[in-house]
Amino acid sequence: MKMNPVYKREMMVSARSLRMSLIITVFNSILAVVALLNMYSNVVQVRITADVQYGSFLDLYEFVACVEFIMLMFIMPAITSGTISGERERQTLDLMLTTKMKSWEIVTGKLAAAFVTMFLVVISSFPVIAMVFVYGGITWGNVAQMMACYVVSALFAGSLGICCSSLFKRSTVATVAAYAVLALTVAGTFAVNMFSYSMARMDLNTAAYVMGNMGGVTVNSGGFLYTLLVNPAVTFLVILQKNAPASTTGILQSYGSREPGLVMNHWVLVSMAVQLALSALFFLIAVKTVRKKGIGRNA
């Protein structure tokens, strides 16, 4: 099977650079130091109080999981948003389009190289996560589900970045656009649900004041809750809540109680499917735009 030439070139450049080795070393060193300090503080507490707080050991898992997720969401757009636009700025995109490579091969190679590089950093931190297994509370299934969330989130953020990179000529503009869309997806959906839930509670309080007791009435953010399906942060928090329910507040319950249903009962799977569909859409837009703008420049 022939390897994608763009992917092969990007990986060769990354392998010969010291930057990736330094990133992995520094990142895992910080995580290891924090993990060892956390374990040491728990051991000291047991010696003093003779009381083992197993819930505190989950703090280590939550810390590592949150750091890795934040890293994926912030670094993936930065890596991919300059891939196509960078080639255009160096005036090498037209040369790539004159070869036998198709547009989807160029976009796939760029996205795959960024994804593999980022996922390598995540996988390298697995020994730190495995420290939690010493005390229990986290199973292999929990870790596998979290890894699946990382994969989907990385594809979502990476596809968004490469889509913006193909739409804009300048890498700076593409990066700003990618982060703006990502912020709108993450913070915007939270804000919409918070506003809708606040308005619903205000209306209920007003009705209760005018009509009397309104006990038993369900208040929630309405259909806006389903906008959170496109939010990778919500998927991550729901998984984290299932893994460590004692120390994490239910994010979906923050916007009112709801009747069980297909989406509510399988929120993680549905949200991952929605985000994968959006990733495919971003990928198709990038493929179409690369060829179209390349032809435009040659014309």
Given for the second form:
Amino acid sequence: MKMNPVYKREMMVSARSLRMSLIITVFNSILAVVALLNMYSNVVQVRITADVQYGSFLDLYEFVACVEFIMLMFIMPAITSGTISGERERQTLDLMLTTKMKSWEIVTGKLAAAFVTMFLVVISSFPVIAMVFVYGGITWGNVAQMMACYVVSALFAGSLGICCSSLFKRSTVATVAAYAVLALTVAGTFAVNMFSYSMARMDLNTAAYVMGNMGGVTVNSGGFLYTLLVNPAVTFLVILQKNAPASTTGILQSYGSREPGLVMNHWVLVSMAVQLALSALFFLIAVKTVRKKGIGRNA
Amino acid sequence: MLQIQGLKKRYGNFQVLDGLDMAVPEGSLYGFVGPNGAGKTTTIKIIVGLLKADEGIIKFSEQVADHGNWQEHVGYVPDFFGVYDNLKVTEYMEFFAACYDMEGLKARKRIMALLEQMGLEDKKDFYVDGLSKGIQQRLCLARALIHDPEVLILDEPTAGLDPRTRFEFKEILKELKDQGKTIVISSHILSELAELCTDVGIIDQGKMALTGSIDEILSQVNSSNPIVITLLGEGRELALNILKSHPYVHTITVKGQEIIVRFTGDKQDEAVLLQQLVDAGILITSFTREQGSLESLFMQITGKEEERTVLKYENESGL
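Since the one above is the form predicted alone, can you give the form predicted together with the partner chain too?
Everything in the complex follows now, all chains and molecules, and the chain you saw is the first one.
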């Protein structure tokens, strides 16, 4: 099977760069130091109290998982938002567009290269996650679920980045736009739910009713909860909560209790499907706009 | 080989191309000339598929660009060189070969042949971002030829190159023409085009102002050039009176003993005028039409129509 030329070139150039080796080294060094400190504190605790807190070993898993997720969400847009606009700035995009390469092949090559680069970093941290298995509490199924979440989140953030890169002429503008949309997706949906939940709780009639009936009526953020389906951080937290229930209280319950339903019962699957659909939409926009000159470019 | 009919393109309120017609004969080296903003680059970008025309048809070898896979027929050399960091010359070429579905031994052989043709075989392991502009431009030409296109389109390829590199580049183009490639080259260096091209098209305000073989065009240029008459002794007054009354004389410029006349008549009319001057007893040491150049024609076509000036003095007063 023919390898995508853009992907091949990106990987070749990336392999020659010192940047990737440096990111992997620094990232894994931090994780390793934190893991060793965590184990050391557990051992010291056992020596002092003679009480083995097995649950505390799961803190390590949570920490590593959180760091990796945050890194994915921060680094993916940074890597992808300069891809198409960078080619425009270097004036190499026109050369590629005059060849037999299709727009979707260019976008796919760029996205795949960023995706593989990112996952090289994630996979390189597996030895640290493996330390958790020494004490138990986390299954391969949990790790697989977390990996699926990473894949979807990376695709989401990457597609968003590449979409902005295709839409805007300058890489700096594309990067700012990608982070702005991502912040709106993550923080914005939380904020909307918080606001909606606060308004519901402040409703005087409801408040009086609740006080009179000692919580007989449930108050929640209403339909705004479903905006959290587009939020990869919520998906991640729901998975993390199931994996390590002792440390994270239900994120979905933070905005009021609800009756179980199809979406609530299969939140992870539904949210991943929604995020994949959005990723596909971003990808399509990127493909459609790659031949355009980009917003901010003179005719 | 390449035919353009009624090409139109508008940017906002500005009509860049206004029904451009162009026919590039097979195997020709076609000079595409025009002032800045005339629509050269827009035309080229439409031909190579980077822009869409509002109207018009482009045909390559019986294929209509809107429907055919024209990328296989065209090689494009822009007026810039897109550089990738950390990529060697052979890798750069391999990348573009892969963009045309060429891989493996076939691609490597083609790359080596092209690098040899461009005189770049000793640069194959150099990083492209470290090459000089002249070498980069030759590499760009090699890249454009990777899929062995029938038509090669170059947008001011020699801009910013030193004379020696320009000469070498020109020689390569001649070699490619001899190999049967159809080459369209846009440039402002008209003297170079005149000696390089077989055909020329002059575009002005989005329309083809003049097109034809270089010989045809240069003969037109010659006939539109002024006649220089050099006098001996007195007789200028009389000569000017005869010239002023002649219907084919449009402008007269006097420079010492020289009278420069813009004369629109043919060879026969020139001979009659000379006869008239000699019959009037005026001593004439030379009567010649200036040799034409593409520049003068270019200026004539793209400039405003010169008003009829009967007399113009230089370093002289009172006549």
